[in-house]
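Only one chain is shown below, in structure tokens, and it's the form predicted on its own.
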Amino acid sequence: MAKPRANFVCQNCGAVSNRWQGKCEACGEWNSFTEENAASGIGAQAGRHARKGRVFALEGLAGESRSAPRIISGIGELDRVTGGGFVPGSVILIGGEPGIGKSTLLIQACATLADRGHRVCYISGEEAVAQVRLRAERLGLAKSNVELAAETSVEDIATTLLEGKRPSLVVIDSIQTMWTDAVDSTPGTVTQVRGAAQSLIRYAKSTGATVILVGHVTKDGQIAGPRVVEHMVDAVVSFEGDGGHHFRILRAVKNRFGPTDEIGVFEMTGAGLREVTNPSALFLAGRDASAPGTAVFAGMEGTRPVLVEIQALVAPTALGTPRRAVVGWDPSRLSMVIAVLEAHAGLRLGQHDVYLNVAGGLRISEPAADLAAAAALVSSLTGAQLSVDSVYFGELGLSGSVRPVSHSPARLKEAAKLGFHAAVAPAAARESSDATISVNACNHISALVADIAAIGAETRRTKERPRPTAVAPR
């Protein structure tokens, strides 16, 4: 009889081995390694008492399809990343830094759902019960019927669960700190992770109540523990924000119910977290519109338009090599973007620190921002002061052209809601454009670089014009 085969389980990235090694070459962390049955893991071999399997019925792609049921939270911004609500017997991941709004975000949500009629539970491993009581009490939700508990063991949680009416919301803070009996290990590792993630899963499918499991995050922002947890949930949406900004984003990264890399914007204020109805006017408040080295980048997250001040300063420097610095974007789009500037434009950026920032703290991902970050470069550069009531985007070619994008209407509707008249686009962007905002096509980003140039020419000899001398009267 062949003996059965172990494996070795990174406890901190989830790497597998087929032997036990001091330092694990994924992460580089050292003593990490503990030994897994494969006999007893996800993917097992079936055993040598393994049940017979059952014939089941194989249907068809036609036939009748109802949409999800949901329930409404009560939080706009929530429902829009959740796609309309939670999906009954649906299981959502939610990450985000320490400190960030997780726990006053979801304790917000457990007492609108008990002020509705549900029984909702939360279940926290980090912080005893009086410490979730003076969270309430400091939010005005004391009042409300949210069940606590401080409990880790992931059979104890199920049991007192199954007792009397069913619940429709069970917050767990934080999946890394439960544990199950299921698995030998302490726990936070990645085999304690994943195992309490399937019970806690398999509850949810089984009642059909809606599990929010609450994740750490590691250094680079990805949620720790094993990839797996991430595919075996229903959801997943990270709570991203920075401690000098007071609004906080709740993006969905996956979702089965709805769409995904859609937003929900909210602020922190002393009675918890707000909702922001309209956040591109959050997002331009208190913009410098005088100043060069500024555009306005009309952008989408998700379904919804955002309208967003990108920053620009370009300076001489004093290094051998010109320093890049990128807040908000991807450093990769910036250097190609100045490598267009000065194949197709003819501008010298090598002897210039380049530094773009994205106002407000928001992290954009799309390449329609292209054209937004070289219109704020090309203005620093010659210190042309840009339109005020015009908005850019547009995607760059490494030819210099500027490639259509997607959803120009609500970016062009966005920018005339919030007094926008004009809006540096490409051409194909004239065709869903109507009369409240005119739209000047851009094919080729030397039209664009010459047009600033021009704006700083005029600006440099209005400058250098001498004013008139008054004469005495004699």
Contents of the next structure:
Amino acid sequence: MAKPRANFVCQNCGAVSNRWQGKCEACGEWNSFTEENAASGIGAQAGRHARKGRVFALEGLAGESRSAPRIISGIGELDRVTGGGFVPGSVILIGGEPGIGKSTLLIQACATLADRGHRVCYISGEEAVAQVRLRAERLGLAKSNVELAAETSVEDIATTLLEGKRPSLVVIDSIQTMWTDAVDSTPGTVTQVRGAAQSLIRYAKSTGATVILVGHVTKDGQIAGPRVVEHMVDAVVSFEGDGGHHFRILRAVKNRFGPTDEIGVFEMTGAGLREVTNPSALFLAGRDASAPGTAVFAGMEGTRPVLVEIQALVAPTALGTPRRAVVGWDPSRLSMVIAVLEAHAGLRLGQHDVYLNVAGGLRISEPAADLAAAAALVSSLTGAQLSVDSVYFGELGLSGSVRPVSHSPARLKEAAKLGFHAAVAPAAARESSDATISVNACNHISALVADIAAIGAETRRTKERPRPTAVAPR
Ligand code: TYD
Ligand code: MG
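Take the protein just shown as the form predicted on its own and give its structure as the form predicted together with ligand TYD.
So here's everything in the complex, that chain up top.
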């Protein structure tokens, strides 16, 4: 018999090579190749036990279908992200940096489900049972009937769980620590993670239990190792936030049973994660509206409007190439907004450093934030403070035009609810304005810049010392 051929597998993305490489050509990661036995992969034995397939029935699309019943977790923000609760038999991968609060969130979800009479199992491969208990005690959940175990063998876990009543929810914390007998690679390798995930998925599908897999994330946001698991599971959810802020955002990245643009907002407190039902109030709290360079953006996260403050700092540069730094927004969109301001509104930013920050640690991906970002930039550049009770939204075109965006009524309603009286927005949004909020239509970037420059001129007239402005005469 031929000697089994060795394969080298990238532990970051799962790429396979027949020789060792310092850098993975597929994902660019360095030193990620590990030798794994080719004959140990899933399906590697297939040729040896080849059998004749059996015939199965094919069915039409128009058959009977049942809408998936859901298990409501009782944590509203979590249910929102999963699309209305857990689907029995589904597998959810939850990714996030270490220490972000994945274990905390899941033990809280387990406890609320257990209190509603479901059988819930929490299997930790990272912590001892006593540690999990200690955390539950801190969270005031020690009385909940959650079944705990510290185990890492998926065969043992599946066999144990098949005894007794079928659990509604099984949490595996984390998938990187699990291993299966079916694969003879070392635990933690891509092949093991994939094999363990496959066994757990099979367990979920065959019993109807919902399985949540915890996955760790690398510094650049990829779900490390288990990236190969992402396409096997029904939903991928990421738990984000940064150390400097108390709030955490749960975001659906993939969901076979619900929308992927919903977010859940939580606040990390001394007593665990608390749901934030009104994120706008949280993101706008502590806002210094009297300073130039800030604009409130009326954004949408899924079906929910969220108001956030966009802060800009434009300052003369000491470097040959000015700096452009962005936190919470797309750097290439910032470059585009700057280019449009220069080309169509006569601003000169070539000698200025530009910093843009979305306050509160939220990450915005909507193009509708263009107008708010532009307003904040112009405000900082001219030193003109924007109106305290206005919100901004609209997408910028390369021609300098302000294009209409979706969900204008919801954005305006949320702004009115939080006490804003005006919105600077594309003219199309006027149709949805009412007595509580007016829309100052802005159809071209030059109109926005002229308005802000006028405020700046007014401010300077009333102040003793004028501030320099870099708005070039048109
Ligand atoms: P944890 O859930 O262990 O994170 P993960 O499983 O994602 O690695 O959360 C750990 C962090 O959360 C830790 O730094 C302390 C903080 N924390 C609180 O602030 N309050 C709490 O009640 C708990 C349990 C944790
Ligand atoms: Mg953990």
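Residue numbers count along the first chain shown, from 1. What you see is a predicted model, and the numbers here were worked out from it, not measured in a lab. We call the rigid core whatever largest set of C-alpha positions still superposes within 1.5 Å between the two forms.
**Asked** If you line up the core, does G28 shift 2 angstroms or more at its C-alpha between the two forms?
**Response** Moves: yes, 2 Å or greater.
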